[in-house]
Each structure stands twice: as C-alpha cells, then as structure tokens.
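For reference, the chain that follows is the form predicted alone, supplied as structure tokens.
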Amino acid sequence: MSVHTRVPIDAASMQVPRGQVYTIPNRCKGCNFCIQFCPKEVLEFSEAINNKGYHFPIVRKGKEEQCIHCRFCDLICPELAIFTRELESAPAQGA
C-alpha cells in the first residue's frame, strides 16, 4: 500500500520560518507552558535557577536551528518571560 502525501505545488519555493528564542530568566515562574506547547520540542528547563528559585526555559542542545518562530511560547507565557524573533529564513528542502 502506498501512502500519498499532499505537497503544495509551490513547495520548492516556500521558505521555512526560523526564529531565535530569548528568555528573561527572572520573570519565569516555571509554569512549563512554553516547554509543553513547543511544536518542535526546542525548549527544556535549565539547570540554573532564577532569583525566584525557578528553573527557566532554555533551548535544548542540538535544537538551536529548529525554532520555526510559531510564537506559541511567546503567546502562552503568563509572565512574558519568553519571546522569539524571526531570523532570515532558509529555502525549503529540495529548492
């Protein structure tokens, strides 16, 4: 049985969004929302703790290039302790 995957006609010319994650460690209260809802599993808790005694999110080793600037972390953080900035996008695979 073959599986057919739908691909947009212009997929070769599409660009994959890339983002850079920034945290404000001392605002974080360790709620885990940013880590839990990241679609690319880019984030994890740091070993360090902030002034409030919480482990704050950092980018996982090896995932530095995986952020797609979806902004889920930015939108869901109740303390406004994390955000992303869009970087120049790389061409899609096969372009």
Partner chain sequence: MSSGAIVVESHPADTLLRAERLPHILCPGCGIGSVVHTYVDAIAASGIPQDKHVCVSGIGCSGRAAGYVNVDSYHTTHGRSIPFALGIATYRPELHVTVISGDGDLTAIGGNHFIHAARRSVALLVLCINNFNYGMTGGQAGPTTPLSAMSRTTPHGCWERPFNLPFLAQAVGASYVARWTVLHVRQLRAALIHAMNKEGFRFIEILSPCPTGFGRPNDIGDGISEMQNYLRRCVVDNGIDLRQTDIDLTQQDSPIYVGDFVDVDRPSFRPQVVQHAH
Contents of the next structure:
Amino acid sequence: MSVHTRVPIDAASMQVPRGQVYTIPNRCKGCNFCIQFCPKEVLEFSEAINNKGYHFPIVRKGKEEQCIHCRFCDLICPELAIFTRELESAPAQGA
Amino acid sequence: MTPATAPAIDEHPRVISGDHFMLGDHACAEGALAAGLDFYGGYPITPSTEIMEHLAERLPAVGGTFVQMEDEIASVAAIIGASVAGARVMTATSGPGFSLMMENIGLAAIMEVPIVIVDVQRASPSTGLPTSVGQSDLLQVRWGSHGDYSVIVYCPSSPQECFDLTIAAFNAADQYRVPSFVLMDEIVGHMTERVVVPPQEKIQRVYRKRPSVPPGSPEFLPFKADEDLVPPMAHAGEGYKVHMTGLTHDERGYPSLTAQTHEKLINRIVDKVRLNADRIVRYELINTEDAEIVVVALGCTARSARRAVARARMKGIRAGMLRPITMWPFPQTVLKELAGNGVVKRFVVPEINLGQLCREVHRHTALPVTRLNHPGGAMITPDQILEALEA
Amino acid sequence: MSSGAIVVESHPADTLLRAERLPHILCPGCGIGSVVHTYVDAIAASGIPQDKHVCVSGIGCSGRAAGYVNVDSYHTTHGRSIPFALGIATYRPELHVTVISGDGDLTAIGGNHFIHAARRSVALLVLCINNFNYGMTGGQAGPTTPLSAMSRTTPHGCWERPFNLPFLAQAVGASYVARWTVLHVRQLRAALIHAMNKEGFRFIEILSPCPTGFGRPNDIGDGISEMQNYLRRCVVDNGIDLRQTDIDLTQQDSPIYVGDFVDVDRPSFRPQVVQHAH
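Now show me the form predicted together with its partner chain; what you just gave was the form predicted alone.
Time for the whole complex; same chain goes first.
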C-alpha cells in the first residue's frame, strides 16, 4: 500500500448506497459498455441470447451485493436496456 | 375644440387603412402586415429588397419579429421553425435566392407547415438581369423541390393585387397547411400605383385549424387529417409533444419507411389542393363572351394584354383575355370551357420566358396556341400582342 | 438483499422518450443512444418543465435523435436544424430549444448557420455528436475526420486538416463551450443541465464511437475499443487554451482534451423591440 493513501476521517460513518440491477434484455444490442465500465465489475454477458441474437448483461455470480447504484451503466447504455434502483437500509461500510 | 379625451393616434398601426400611392413591393409588405405577419426572416435580393426593408421598419413597430438571416436557405428554414411555433410567417426573395430555398419548400410541404414565400421574378437564369423583369419561375414555383407535393401560387399584376393577394396567400397557407407563394415580377414589384387598404375589420384572416382535444389526449394524432384532408396543427410548447419529420411518416408523425405509408401521405398532400382547386382557383376574364381569340397572360404581361385586347376590339377583332390570378392550381376548368365553347378558335400566350405558361395552356386545349416570348429584361408590349392577335 | 438482474419491460426514462419506437435504428456500439439518454436525463433534472423543451435535429444518424425524445421535436433537412431552431427560439423565447446533430450536418453543410447563430448569440443549446465521419451514408470523410484517417472517400487516408470545434465555437461567440465523450456521461449530464439554464449560444461537442463507419476502416475495432481509446487518451483540462484542442488520431498517445472550456455570460439574441411613440 502506498504511504500516500489517505482515508477520510469519517469513512467509518459513510454509507455506500446499494443498488439493484434491472434489465430489459430485448432492447440490448450487446455493445458491452455497461459491463466494461461498471466500476464494481458487477456485470457480465449472459449465456442466453435475446430476440435479436445478442448476449445481454446479467449480474455476475457472487457480485449480487456489489452494485452501488452509481447509475453509470444506466446513463451510458445507448439502448435504455439497463438501470439500477437504490436499495433501502444499506449497511454501513466497514461496519 | 379638442375634447380632453381625444384618442391617441396610433403612429404604428398594423393596417394603414386608406388610399395610398404605393410601390408594389411595399404593398406586398403591407398586405403581409394586414394578414397578421408575426415573423419575417429574409435576405436582401433585388428586386424584392424593398419588401424586406419596409418590414424591417414596420414589423418590429407592430410587435412582430424581423430577422435578417445569413442566406435564403436559413431564411426559409427559420420561417418554417417560427411557423411550427405558431407564427404567421413570410420571406421574400428573387430567382437566385428562390433556387436556394427549394429543398426546404419540400420540407414545409411534407411537414405541412404554413409558410408564405414572395418571389419577385427577375430575368434569369443565374444572376441574369438582376434589376430587370422576368417571368421565368412559373414552373419552378410549382415543381422546384424534388418530389410530388402541392402549392398555391398567386400572381399579382398590380400593386393593389400585391396587397390583396399577399393576404390571400397567408390565408391559403394556413387553411391548407401548404407553402403558398406570391409570384410577382420586377415590373409589378417596382411599380407605384394607387393601393386602397380597407379598414382592419374588413380584412379577413383565416387561421390554421387547431387540435380540438387537450394535450396528452391519446386520440390526438398530429397527422390525422379531417375530411378536407388537412390535419389540425399543434404548436411547439403547447404540450402535445409532436414529432415532425421530413421523412415519410404515419399519422403519429413517426417515420414509416414503407411504400404504403408513402402512397397515403403523398397522395393526401397533393390531393388537399387538387381536390379543393375549385375553391382556390382565381382568374379574371375580359371580353371572353364572344371572343374568337383569347390571350392568356399574367403579372405585368397581363397589363399589356389588356390594352392589346381593347385595341383589337376597336379594330373589330373579337379578342378576349383569361388572366390566371392563381398560376397554381391553374384555372384549367375555365380554360377548357373556353376552348370547348365553339367560339374560341385560338389562344395567344405572351410571357416573359421562352414558353412556360403556354405549356400549361397546351395541356388543356387542342386549339392552336400562338406563343409570344421574350427571355426577360423587357416587357412584351401591347403592340406586339396586338400583332399576334392580328396574325 | 439484492439479487441478480431483475428483468423488466420498461425503463424509468421511457416517459421522456417515445418508447414505442425503441429499439432505435442505431448500430451496436454507437454512442448516439447514450447521448439521447443523457439528454433526456438532463431534461428531467433541468428544472425546466418537459413541455418547454424542444428538440431540433438535422439529417444523419445523429439527426434521428429528435425522433426518440418525448418533447416537441423536429427532424429537419440536412444542415438546417440551426436556422429552423432559431425560428422557434426567437418567436417563443420561453421555450428551451436544443439542437442535436452530427459533425457533418452542423459543421459542413450547416457550417454557415452554426457560425452566424453563435455570432448572434441565439438562445440555442447545440449538441454536436462528433463521430468523425458521415455514418448514415456508410462512412465518408467529413470536416472533423482526422488527418490520415481512412474512410470511403479517403481510401488513401484523409489529407485535409479537420476543424477544432471548441476553438471555432469560442471564436464565433458561444457563451458555453464543452467537449466530452460518450464515456463521460456523468460530466456530460452535468454540462447539459448547466447549459440548459444558460443564455446565449451554448455548444457541447460529444465524441462518439462509430464502429461501423469509423472504427472498422481505421482498425480501432468495435465501439467498446473506441471507448477504451477515450478512456486511455482523454485528459480533462477545463482551462486549456482552445488553440491546443485539435484531435490527432495519428499520434496514438497524443491527448484528447476534454472539459468545460468556456462559460461566459452573454445575453440571448432577442428580436428588436420598437417602442410605440404615442
């Protein structure tokens, strides 16, 4: 670890939001933007294909708790095929 | 004694009722004001510039919007934009600028946006004779933009008609949601004559139909026409959330790139003028009751023809005149009646181009048609027309 | 407890779109959909009622944007979106008019309108989705195609110098100039919300992948590869001298500068008002 890494003094009390991923698989054209740029690497391509023949995003096994509802996948999706909603009563990080 | 409550004189009335000695171009501008012009976008070009200059002075003073655009393409695009936002709009130009406007005339036609364009014709093609007369845009005004569409075109032959027919053009554009045109020529535009402006309450304004249901009503389809083939028009910012496109579109206004949608849409935008032509067409007949020879002439050439017909009558020639006031739709019914009445033997078509009006006359009659043409720069004189009548 | 992705039928932003028209016509990996999405998201956050937003577009892939947004929207002729929008914005100053179009539409065929609308300070927000080529017609060079880039009309490499659009926009009088890429949707969203609430001529260049027309002939690959290029090369520098914001794709490591470059107060063009002299 770098000696320059600083930790906010209120880090223990900060809450990181928790999100739930929603998808509309048949809108997806498989561009990969959401999967590639998810900061928490929550997403991956499905095995299945949608009605246009594209693989679409699904949540990786073991990453179900990792979405932080940052909305990046939502905003960057050119097809409006994915979005997230904030989950209530998220536990405090580091608690 | 002046009463204490004397009404203030409005120094900037929208309608300058009364008798005037007025330039044709100015009469056109005054007609536009009387018709309710809200937005003018234009670019200076001889011989139409006086219309723009007059409106630069007058329009802001009556609360309207005047914008000098960067070119004629921008001018016509801007007036279409203002019209979809609810304005009564106009631009004025001459041949070179008119050519630049053609693409967006098609846009106004397929989006069904009411606009008025004044074309003061000069001798052409290209820059031609910028300050001299021509009548060579008669076919361009009808067919200039690519594809099939319909327009309504008025051809004034006096400053009084520049006033009257500009009002008619505004009303027709709104009633049928089409581009309409005031097709003047340099002689008429630069002629000063008596113009009678009626009282404001005598001037009839026809406005576009508006939706009868409130915004958000699922039954409102912005391109669903009524029985007259004209759809009601919703304006930007009213909450109807319309989509308008130059692509072939369905009744929702959404692109629908099929032959079936295209057939339905294009037939309708052509038919809404074609099937209403009898209501739109205007013409003037002079001495045609017993005429054996009928002159067909419009604009400034009709003025020479009027004199030639009178002089021919004095010489015992049974001459008459049909003056199309609407070039488009063309007064073909009356022309066919004349051609088939058993009395008319021949038509004479003088025009300041090399044969545009006579093409249309030929289409509607098998009788001989004598052409009398000049490519522009000079009027066709009464003597020349008289000679053709005597031939 | 969150779980795997929940499959649904609609998106929360569907009310801001003509959702019945989705999926749109644009290629996989194209960034135009992301711009449209971010634009409608910004509309919702703009503080301006949806009914007071108007969208005008020209011709080309980006020109199709107007057809998907659920506001009064006008898909006009090639290059003429700006004067059309001027008509609306000048006649109805209470409306917030956004022009969304492409680099070819706005700066080649529509270049004259662009400079004059900025000079006049017309109340328009102009989004130029720059994908470095004419995509709709199959990938021809345009005024933003970088030197040496391959296209269907530059089969030996582009030998014309391209526009530096932020510099151009600043020079002709824009009150707001920004450049972001489709990767920078968060910054773009903030720029849109800010610009929607400003006066004058506001310009945002948005670099967008075009895998079909630009990525493939230039060996960049698919849309995600173009996005990774942006991730690698973009440098945020809000204060940079705009003479230095040319985009050079021949130097693989040269930076692409992005940022909110210009933000000045300039009143919107309004028609002249003449007082009645009673």
